[in-house]
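Given next, in structure tokens, is a single chain: the form predicted alone.
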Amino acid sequence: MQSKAYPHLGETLYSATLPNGLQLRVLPKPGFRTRYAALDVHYGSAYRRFTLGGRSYDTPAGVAHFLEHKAFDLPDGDNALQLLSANGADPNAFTSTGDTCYFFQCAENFEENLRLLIHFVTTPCFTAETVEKERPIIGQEIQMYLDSPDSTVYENLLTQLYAHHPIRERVLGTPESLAEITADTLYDCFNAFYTPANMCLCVAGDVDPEEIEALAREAFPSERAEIPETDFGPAEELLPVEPLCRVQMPVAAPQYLIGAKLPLPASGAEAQRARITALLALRTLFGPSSAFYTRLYSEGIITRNYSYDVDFSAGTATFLLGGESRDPERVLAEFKRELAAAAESGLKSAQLERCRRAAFGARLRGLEDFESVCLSVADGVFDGYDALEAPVLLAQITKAECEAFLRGIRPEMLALSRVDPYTNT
């Protein structure tokens, strides 16, 4: 394995690509008893359309995150996700837009619960008679989303942002999608994206990383596949396709999102560079200790319920900020308001300096959460970036790049979904 050390962090990576092109992070930490480790498919809610050895597919929404449901069946009737917690693990899974993810933490028996992850990811086991079983249970999930304030006001966005891309369909699809998916769509699924070369084992804890890759090299499957093509299909503008969207629920006050799409960067650290800049431009004007959000939650007008975002997934760039207001439209006008005054003025180097710190302090703390690095290792291979190199780029990034992203956030390119009380009519 290749080894990097980190010297601004006291961190060192190892790095490996088996013949399988299966990519392999390790991230020993000496003395800690808890073991991490993250097998992450590059596979997510978005990559519904794709090609492979000649074969276009078109499968339903929701297609991944009934496939990470089914991934825990083994072919002798176990469930891996009951044995890792019997075998002391603690395991978990999610799909997201662009992956889907299996991991557990443990401090005994990590290398036979790892032998467990890579085995039950890797060998897949669908019947007609365990899709129909599954299907209730998804279509109740559906149901609770459907249901939570939270889930609305973010994917009501998204299709307010977004014109074709899949992104803007809910990761668990609809009632009606989900009735369109059956095992022959899961296998193919499965066929086209759960292949070693297409996934990123990523280790964290007090292990040996030489064992972890002789582990690696014996449990996982030994051939390379070809990986899908992905159509994400035509490209968007960047102005919304509708500007505004109220809806009712049962909520004591408003909820809000106001976002926008972003022009998309090259893959890469040029990416990373972006995001790492978008992040601390957003902190400096619009984060906690801001003169935005000090007037703003001094009025009442913004709660503690407050996050701001930019999300870099699928083929995709969006902005987001949000949380509960009284008055969702004023923090729209306040959040424009301020960017003009940034345009014409610049930022405040004190302020931004201070931003930067905090944000220094925030990804050093985040090393000893061993789920928050290894994703974020994760992410870094798939996208073609370091993402250890973080606090580094961010000592780089200028006052101007920042300013220049909050220039790029346009009045016409913003839109506003809101989840309003019932009215008494």
Given for the second form:
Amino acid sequence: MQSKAYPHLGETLYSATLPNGLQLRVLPKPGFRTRYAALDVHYGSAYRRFTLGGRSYDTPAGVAHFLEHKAFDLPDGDNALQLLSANGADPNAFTSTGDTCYFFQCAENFEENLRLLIHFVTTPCFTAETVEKERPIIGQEIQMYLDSPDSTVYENLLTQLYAHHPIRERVLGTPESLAEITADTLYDCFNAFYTPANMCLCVAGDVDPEEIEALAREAFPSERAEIPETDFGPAEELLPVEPLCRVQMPVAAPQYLIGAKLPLPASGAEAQRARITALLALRTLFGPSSAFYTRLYSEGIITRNYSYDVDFSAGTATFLLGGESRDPERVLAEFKRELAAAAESGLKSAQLERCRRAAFGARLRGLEDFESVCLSVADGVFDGYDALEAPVLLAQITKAECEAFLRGIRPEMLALSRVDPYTNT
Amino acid sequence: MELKRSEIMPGVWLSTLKTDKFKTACLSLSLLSQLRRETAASYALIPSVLRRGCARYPDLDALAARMDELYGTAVEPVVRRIGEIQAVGFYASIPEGAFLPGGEDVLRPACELLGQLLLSPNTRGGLLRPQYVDSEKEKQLERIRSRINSKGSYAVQRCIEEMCCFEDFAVGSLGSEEDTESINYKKLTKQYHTLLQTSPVEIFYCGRADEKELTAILRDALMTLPRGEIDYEIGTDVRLNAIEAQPRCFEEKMAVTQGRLVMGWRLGEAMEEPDLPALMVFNAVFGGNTTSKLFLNVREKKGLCYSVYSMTELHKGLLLAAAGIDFERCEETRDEILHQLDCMAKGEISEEELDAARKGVASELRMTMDSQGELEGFYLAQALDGTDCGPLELAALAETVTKEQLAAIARAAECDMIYFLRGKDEEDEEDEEDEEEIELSDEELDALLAGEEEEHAE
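Form predicted in complex with the partner chain structure, per the form predicted alone context:
Shown next: the complete complex, the earlier chain at its head.
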């Protein structure tokens, strides 16, 4: 395996691409008992339409997530979730718009658990009967999210921003799309995307990278398969479809998200730099030490339930800022005013430098969490950048780059999604 | 990594775990008091008010700028309920100098900042500033009200409130809306001084500094901490039995898509001399993980739900089970959950179930050693219980728990409350429309709140 040291972070990352195309990353963590593995499949809910071997597929919403539930089933009737759990591991999985990720952590029996992880993710077993059995369980999961204001405010925002990109549809699908999914649908998508060349295995813990590589070579299927061509539809305009959406739910105070589509950087390296720039610029102008935040917090307009991010997924880039506020329109107005002022007179250098320090500390803190490190390393693998270079890049980002990012968010690009209390009629 | 514990000032205990495993250090300071209806809301508010400004850094801007300078050192207010003890204070996350440019040491300045926040608030005429108190009071009210946003945790809290309605445990870590509304800055200043003088203080640190160095830094930072008669008479009243012969039932209606069933038990005799590892393994077999009886039967076999789990509150001696279900399947789910506990009571626990649960609990405890947040919570609870068994020792004990111990715990559990959150039917919708006429709009509510604030200012 190739190793790369990051001396300022006290980390060394080992990398290999196996003959079957699998991307392997190992981050040794001496002195830790916890060992963590994430097997990330580059296939999420937005990958509904694709072409493989000359055949085109158009699949119902929610297949990637349904597949995640059923991936744990093994041909002998066993369930890998229970087997891992019974072996002392803490296993789980999630599906997002761009990825399906299976992971576990444990203190003992790591290699055995890792073999099982690789085995169940690469061994399909879907029957009409097991698919029928799973339908009501996922139906309840959909119901659960329908009661969640956080999910609602986010999902509504994506439908406001995106005209046709499948990112606008719910990851879990709808009760109707759920009804269309069969064992054959699951096999089609499994055969297309669940191939080692479309996966990244990232391991962190007190392990020997060479041993992990040997295990991976043996445990994964050896053939290298073609990866499907995904169709996300025509490129989207930067303007939102619907600038405002309000719905009512049983919540105590309005929940809101302000968002905008951002232009997609040309390459992975540019995307990484763009994201670090965006987060530094947003921290400087809207972070916890910004005049915007402290003023609106002191006035009671925003609360500690407040955050912002820039999300790159399935060929999209989205800016988001939100939380809880008694007056989301006011937050939006102040946000626009602040952007306009920054476009006019630029950022304050002293504030930017302070935020750069704080951002460095936050990145250091992020390295404590095996899961977040492994997932960002895997994101980097699929998007073509080195996630652990982020602290070095952070030091290089210029004030002009931050200002250019902020100027790129024009007021007409913004959409506001809110979930209001029922009494607000 | 060995825990060292010493009293560094009267009633101020420091627990340190020296390790170079992490890239940031964690430091928490908790003021301990008995959880009581009369004081819970006020005590909960104190760290948030202190976090608005101190003499040296008088407002949020100055504080935030200082924390940015210290490479994003975060000193944030924390309020917890551990059994019937309320722990209020700060949790600080401090980057280790070894990873900072020039090896800059930020531990000392971070401890100084913690000391200034705690002991030198931004006051006017010796009183906490009314505008900070009123503003944070409003935010605490918002936080209490926003409990309804997350239906799963809301249902669990409501079940506990109804189940423990005669006990202080029902108060919750933030106190009630009414008690929060009645807070004023003069009374709060008095309560702040009382808390400083009488509370036992627990400090936890995990990082690269050694105990001696840290003790010296903290003694400097906390030099002006007033120490009066320390109230060590704090603890949790454990009720062993259910309130009535049959479980009480409580149903609540809300405009929700999915029903939430939460059941609560008293752990009974199992709390007379609680066997922590056995209770943890018991929960793992019952509903703590994906090999549990609840997951395998209520979810996988019967398909009643997506989410089902159990948990224990081992200071108060409670067992809770929760499931998100269709409204009409409440009885069926309740009966299945009761049936699974009954199976455990009869000793119907397979070797596989027992083995999986033991391994799961032992593994989880061992992994505690790798998370500063988990270690902090673990050792604070240990300090309150007066026990000194570390996660690794508990893990070894968990591996020896027997089926008989688990059956005995299941037999001792007494179901005390069955809570169900269900959706509104059409009749209810009509009622709601009537209600809405008398409810206030946002603007009216704002005006009313502003009026109250003016009253306080006068």
